[in-house]
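Single chain ahead, written as structure tokens, the form predicted on its own.
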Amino acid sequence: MTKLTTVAMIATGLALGSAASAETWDLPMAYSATNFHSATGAEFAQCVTTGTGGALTLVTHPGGSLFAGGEIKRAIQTGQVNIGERLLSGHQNENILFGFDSIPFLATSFEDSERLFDAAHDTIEAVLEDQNLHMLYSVPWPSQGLYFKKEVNSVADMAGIKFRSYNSATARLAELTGMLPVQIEAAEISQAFATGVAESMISSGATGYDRKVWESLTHFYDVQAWLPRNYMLVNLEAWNGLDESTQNVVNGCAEIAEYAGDWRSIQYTGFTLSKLAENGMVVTPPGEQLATELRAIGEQMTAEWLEKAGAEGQAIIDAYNAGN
């Protein structure tokens, strides 16, 4: 789809919008607004409200303030809301295909990320339908670092550290390295960390700049895990319930909010990392030897990872890997 059939999509909802019956959508996130994907998710919804001519008007709630991260999913599957953001590897309890995404050390760049999402996208896009969702859109986030209040060289150094989770895959590393996962929700991590509920965290440097994080830790490692990504998705039902000019509109919304929320990771990556290292953090690779040793604990991940998803998890690695 060109930029420009994706303004004609816009204009013929602006021109056909007075005439459908308005709706209005509440629009939950798990991050803070000043968030990029929070950032991206306002704009999609403005995007939206303008090329129906208000027939759909899309109110977000970013910080989880209508409905913690945890709660977004059921709450569209369920129609408690029609639309709503979510990182579905939070939810690999459910399906493991929806850690796809969060398999350390596979997909380590944007280039990577963006040929493993092409190789699931199907799979993926067939589980959410089969739970009443339809995707809009996906965007990841920057590669995943470790966060820390000492230094640390080793995985022995990281016995016993209480370390913030918040996906299967996370919770496993935490077991692996010897730490203590704790689950908790990005709304709560600067509250988490000042108070010691947790100690450590692997996420991104947008998140930790977001939460100011060197208020309570002192160094991140970037060691580039993965990248996890964020789905903007909407209720199946009541997708089905708009017109097909209104569909069109929300469908060239969600492409420009693809694309605008990819741009944003990649130049939010530099940004936040500079600013994690001018508010006082060591920001820095891994040495050699934490390296080496979290490379086969991903090695290990990745397998169990496979034996649990089974011929449609191995057929996502295998598409994923004759890109390469």
Second form
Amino acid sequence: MTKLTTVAMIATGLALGSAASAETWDLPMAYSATNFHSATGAEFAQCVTTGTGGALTLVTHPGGSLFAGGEIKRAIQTGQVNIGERLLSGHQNENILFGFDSIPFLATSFEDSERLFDAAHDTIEAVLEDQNLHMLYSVPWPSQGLYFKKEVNSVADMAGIKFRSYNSATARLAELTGMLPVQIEAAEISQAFATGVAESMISSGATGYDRKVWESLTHFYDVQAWLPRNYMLVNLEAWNGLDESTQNVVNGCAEIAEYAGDWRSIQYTGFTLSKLAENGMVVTPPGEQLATELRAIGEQMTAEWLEKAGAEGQAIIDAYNAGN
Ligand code: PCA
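Other form of same protein, the form predicted in complex with pyroglutamic acid, not the form predicted on its own:
Time for the whole complex; same chain goes first.
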């Protein structure tokens, strides 16, 4: 067959040989391209594309440009896209177990977060498989602190403040502290703070840095509430449709991504907190009263989560505590 004929056949969709199985998958991500999760995702995509010799090409779309954060999981489940990255605790309303990583003051260090993830891994994997999803890797955000545009020394100081939430745990925290929750994607928060739609949030130094929140906010209290996780998820049918050698490459790249993402998250913690301070924010641990009052709220939220999560939730916490 002449070269020209082959080209013509590919062009008319009658592709031959390896070209026949080459696929391109769009990979939506919610956070800005410069964010460390997005950087890890971009490297993962490159690793898969290179490793499969282009048989599977992953094209990342950071910043919520293809699907907003809240839509990514459904898009993968329903096959609108085959792969994407998502903060799973944002779907705690669907299944309370997804919120295991947003229980206040349960696991507040990277080490504890890793152990908590190990304790929850198989349960979360099974819940995802039931939803036509397969987990490739997961990376934690740095621990969560409170941002305000004034000094706050007690829960009473928070009354009436408009609070940006990103999942139901953050919304519940707002309710219990007398604040007014409004759910806003990370990609939209600079705008929300600039226009006064929100005046505070709980998040990492990483997100505060990525979104330059010092333009609107003044205080960061490093309360170290929890470390929520992002997950790289793939549509289960699409995953099962890949041949074994492609799956092996994807798994290898996922392992590297998880390692690199963890490392980046740790490094980014100190860097971003110092950048908040350099840009004029007060970055400080909470005062004693605030810390004590938040702990009491944390205990209530833990009890509420356990009540909803039942035996499966309790088993995660027990397995985690058994390692303490
Ligand atoms: N940043 C994300 C989730 C947790 C975090 O640190 C956000 O604020 O949306």
